[in-house]
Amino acid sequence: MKTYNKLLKMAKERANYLCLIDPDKIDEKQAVQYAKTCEENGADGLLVGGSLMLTNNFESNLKVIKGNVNIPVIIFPGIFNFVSKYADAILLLSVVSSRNPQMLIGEQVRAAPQIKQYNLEAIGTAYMLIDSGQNTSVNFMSSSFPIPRTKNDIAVAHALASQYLGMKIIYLDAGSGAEYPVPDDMIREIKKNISLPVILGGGITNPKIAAQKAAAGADFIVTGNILEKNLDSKLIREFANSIHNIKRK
């Protein structure tokens, strides 16, 4: 678990910044160039993956950008044809705040040969998508409700039965393209019942926010969408910043 216990090291430190990037919407050049220019910026790794596949542009991308940066390149598979060897770990997801079987167990088990074959680190991760104030990707590809975001005990419910059957990680998400992110009581009540590290998604739109929800708990703040349309250093600098700033020790 190489990848994992570096996680595990760097929560303990301080909150830390991931960039998303999703493989369908570009090319090997821009791969190559979206994931440099996160690593220069003070980006602490790099997810890859996402909703859809209409390209076959997973594979020959994620090879380039594991070739050209050193943070951690680890798979966030949206569905489970995200499977590969050019990667330091994959994020394992259960959809827990699901009841469709095939987001909890099914797509899980046709990639786990897969996972095997390539030697892959894989991380247990209890993926939670928060309620965001509209109908996301996620939310409509996984054919699932998402969590009310007033409903903290629900959350916490659902965070606790994850640590005790094993996961590794909470992701909370409130979804590409959120009109909200998970609120701050969310997270902090979270935070409070577990002893797991949380990564936390969608709806990060500024380096405010970044820094709010790195300060209410959440270990890893995850950017995507807000880079898709403008891959401005400036701003993933500004980013890595208010994130670094919050301290755990």
Second form
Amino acid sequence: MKTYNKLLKMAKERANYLCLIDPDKIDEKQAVQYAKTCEENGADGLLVGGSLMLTNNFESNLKVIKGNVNIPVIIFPGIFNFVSKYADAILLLSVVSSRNPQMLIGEQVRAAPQIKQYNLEAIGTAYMLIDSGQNTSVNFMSSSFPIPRTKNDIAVAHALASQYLGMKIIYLDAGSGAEYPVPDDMIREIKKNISLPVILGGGITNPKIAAQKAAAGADFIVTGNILEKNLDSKLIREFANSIHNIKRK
Ligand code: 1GP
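To complete the pair, please output the form predicted together with SN-glycerol-1-phosphate (1GP); the form predicted on its own was given just before.
Shown next: the complete complex, the earlier chain at its head.
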């Protein structure tokens, strides 16, 4: 089954938990340990990537991760589209909250021929940056302003436009290490108005917040930073349980 169809099926059944692995900061041994610990403790999938990609560990880490887990391994290229064949799919992001052509279509054009060459599944992703109370790496690196956190109507209009343009999934991101995650009422409003699955990340620092965002309607909750600081299997289990236990309508 195509990874996107798998994600659709997963989103229909329950809210899901994705662990983000930033290949910049770890070696192969750590990458395998990270991926296995996430899988063994209830994660439903792995996103691999980050907004900088400072090292050349990306592909070698991705390869060992893919070889060691059964859950979907999806490239989350940050704002620069890194492509590799060692993944189930790539979230091909367009930063729809920006007005920067390089982030809207330029990076994707650079990535596309390689995606085709590898026969890699590309999932067209509307990436929306939401203001988190501070400037984040991704705001800076994409030279773009985030959507104000109190402007639900603007956020909904972006999500709707993305759906009409044929995007497959929405990624609401407050940015890595965000002080405030995306507000619940913004998630609720977006879900009320569109039929696409929603991935939500940025500043999810404990299972209670994760559950809250899943209850607001996010289909996939992402944690990055918090596990990078401490790869705690008990915490991963708690994240997974709190997200999985949310009743869906
Ligand atoms: C960032 O959504 C991800 O793009 C994850 O954010 O590192 O704050 O968990 P955190």
